[in-house]
Amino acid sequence: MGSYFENVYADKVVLITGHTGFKGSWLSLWLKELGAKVIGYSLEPPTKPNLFEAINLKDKVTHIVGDVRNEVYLTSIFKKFQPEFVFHLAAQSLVRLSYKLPKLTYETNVIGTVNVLEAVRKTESVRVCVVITSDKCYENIEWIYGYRETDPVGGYDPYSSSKGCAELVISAYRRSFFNPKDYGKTHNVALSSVRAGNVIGGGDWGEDRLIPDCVRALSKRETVIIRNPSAIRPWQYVLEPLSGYLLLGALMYKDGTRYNDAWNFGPNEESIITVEELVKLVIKHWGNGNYTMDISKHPHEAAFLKLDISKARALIGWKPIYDIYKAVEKTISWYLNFYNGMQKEMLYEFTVREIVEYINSMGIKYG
């Protein structure tokens, strides 16, 4: 694993869409520490506070404010910086907001993905493109089995549906323009999509997300209010899927024909727990607090969702490192440092150490 991961990104130009978001900020930081030249293209951070500003990433990566719906501007950034790697994370990522703003959701998640892939088509420097979609892209019939990459995509709500649509777009572009059979002949692009579980970690203040909702309430000594307490989700620490994206990207760079596909990066079985169980763990690590149930009616959300990660285990040697207990411990530790007033540079170094510790747990030499 380390033979592909280590040093592959050093001195490479890596363009990340959505770099100001929660996962995008963690990925930008990790790539910077791996020696990459990170070009970020995104709207301004979606919340206050946010990880991007909390660790002052604006001064450490090339920060470009732009909308993936703006094809002309997006393409101009590709042409200007000539990236070799592209990680597309920019999205409207909230289920409940997708009910309020369905058109925006489809424009961002579907047309935005088309625009990124068109920019890749027009930029000869690109060797690897990894598009981050969602575990919710599957046509979820809420069975007890984990969804495999070959299962049908779809979606009940506009957000899930838009991610299913994005997967169809990616598949069409892979077969039509970036076909592995034509690699080295008509193109030099390896294209994959990746699907993660419910990601948790320090620095997320997103709306309608469980950990941020808990942290906002607990930091104000308020009662945590939860909906759908019995809903089961594949919870995972933020560095888990990111390690999968980076490993996959490195392998795609080494072999442009073998790894072009859809990939699940989810947690182990023991980390698939209910909303209520997760909240209890959060309160335990916070040190105090209580919660109550919101019994009002909400838009439909799936009650059960699980990913099958056997493909990533078998074919690229990826596996989860932290269980749910370690994931919550690490997550709440980060927030406690933030709310206890840790300065930006110290918080930056603390966050980097979290990455180093995780890499050491993976058995990859860092540097």
Ligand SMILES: NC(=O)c1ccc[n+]([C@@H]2O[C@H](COP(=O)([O-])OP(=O)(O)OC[C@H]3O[C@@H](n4cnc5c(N)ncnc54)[C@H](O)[C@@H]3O)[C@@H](O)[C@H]2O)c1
Second form
Amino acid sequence: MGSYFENVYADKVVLITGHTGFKGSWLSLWLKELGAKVIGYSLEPPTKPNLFEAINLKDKVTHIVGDVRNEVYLTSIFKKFQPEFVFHLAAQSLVRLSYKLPKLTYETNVIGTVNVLEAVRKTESVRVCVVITSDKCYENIEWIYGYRETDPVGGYDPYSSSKGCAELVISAYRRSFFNPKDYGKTHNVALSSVRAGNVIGGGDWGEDRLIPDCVRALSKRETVIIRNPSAIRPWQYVLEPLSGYLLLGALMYKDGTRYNDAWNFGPNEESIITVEELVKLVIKHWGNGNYTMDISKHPHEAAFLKLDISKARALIGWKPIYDIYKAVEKTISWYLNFYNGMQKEMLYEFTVREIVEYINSMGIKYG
Ligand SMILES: NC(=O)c1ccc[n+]([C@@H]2O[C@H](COP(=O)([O-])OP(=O)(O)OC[C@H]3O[C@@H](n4cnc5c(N)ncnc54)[C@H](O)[C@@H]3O)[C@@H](O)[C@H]2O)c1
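What does the same protein look like in the form predicted in complex with this ligand, given that the last one was the form predicted alone?
Shown next: the complete complex, the earlier chain at its head.
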């Protein structure tokens, strides 16, 4: 896999926060396959089961259990391993939990981001820092148009607003400490934030997330219960935003002044479907099962959320590869392997092959 992203990641020290989470595990695996030395810094995996343990990633990366709220320990890890790349994914990532634990959500997502950026400031080796926020960072006015990177950030619930706050922090740090016009003079850091949509893929067991809720029910032959059947979300296969993060990181490494900004990585318009349509697709690929609506009262959730991805298409040549049908097929085939008892090493190989197949479909070239 080394020749992809022009070998930028081969032999580089890459520090990933949130490597025990769903997206962090996929990203760690992909970077490891690209030849990077992956240093993971996170709390223990947030769910049982989880992808990190399901494919035994602990043996393949440097696994450090640490809290992003602990600035001293976090900084000591930066100092010890001297990363050139940082991908910050660690977060309290659940909207519904953020209603129960707003303070923890802000401390993790906002102060945690400040701590990562402080550690970057204090570690001279860092050249590239990509902070993963969310499509939910935008002030959602429930319109049918996709949000652009220049639209105001905000957020109705504590999770969304914490990601909006993180965006403000990143923007302030970029202007105050990592300003592109001072690159190579007062600092050597390219800093970007990335906003992706509702990510689906094998190995997610997050609470109150649609695909995990479906597979939890289907694997026990229970009825899937859905809350907001007509809600529309920018669903995308997990490797889509990750390919965007990696491509962006590689470009930022080569040119430290040109790509330091906010970037949307969402699906094509055709893949933006309702919750109910998605559940029907999941059941079709699972082979059997049914669903019902839960009409009781729930905390506020947006009805519409779309991302405009024109900027990533035009300026870095990124584009979505899998449509929603392929994304669901790939996602469910991973879970079927897991629930059919595939051994860890085989599941690891299968997961790597999913990345290779995705790369082969990308036909990427950048620059
Ligand atoms: N999954 C999605 O659909 C989606 C969509 C948009 C944005 N995001 C963002 O992408 C990132 C990764 O999401 P995910 O789906 O992998 O989430 P996840 O919940 O599966 O993983 C979260 C990770 O953060 C770690 N973590 C949580 N609190 C921590 C703390 N205080 N200190 C250190 N580590 C901590 C967990 O241990 C885990 O490794 C998050 O920033 C999330 O907000 C996810």
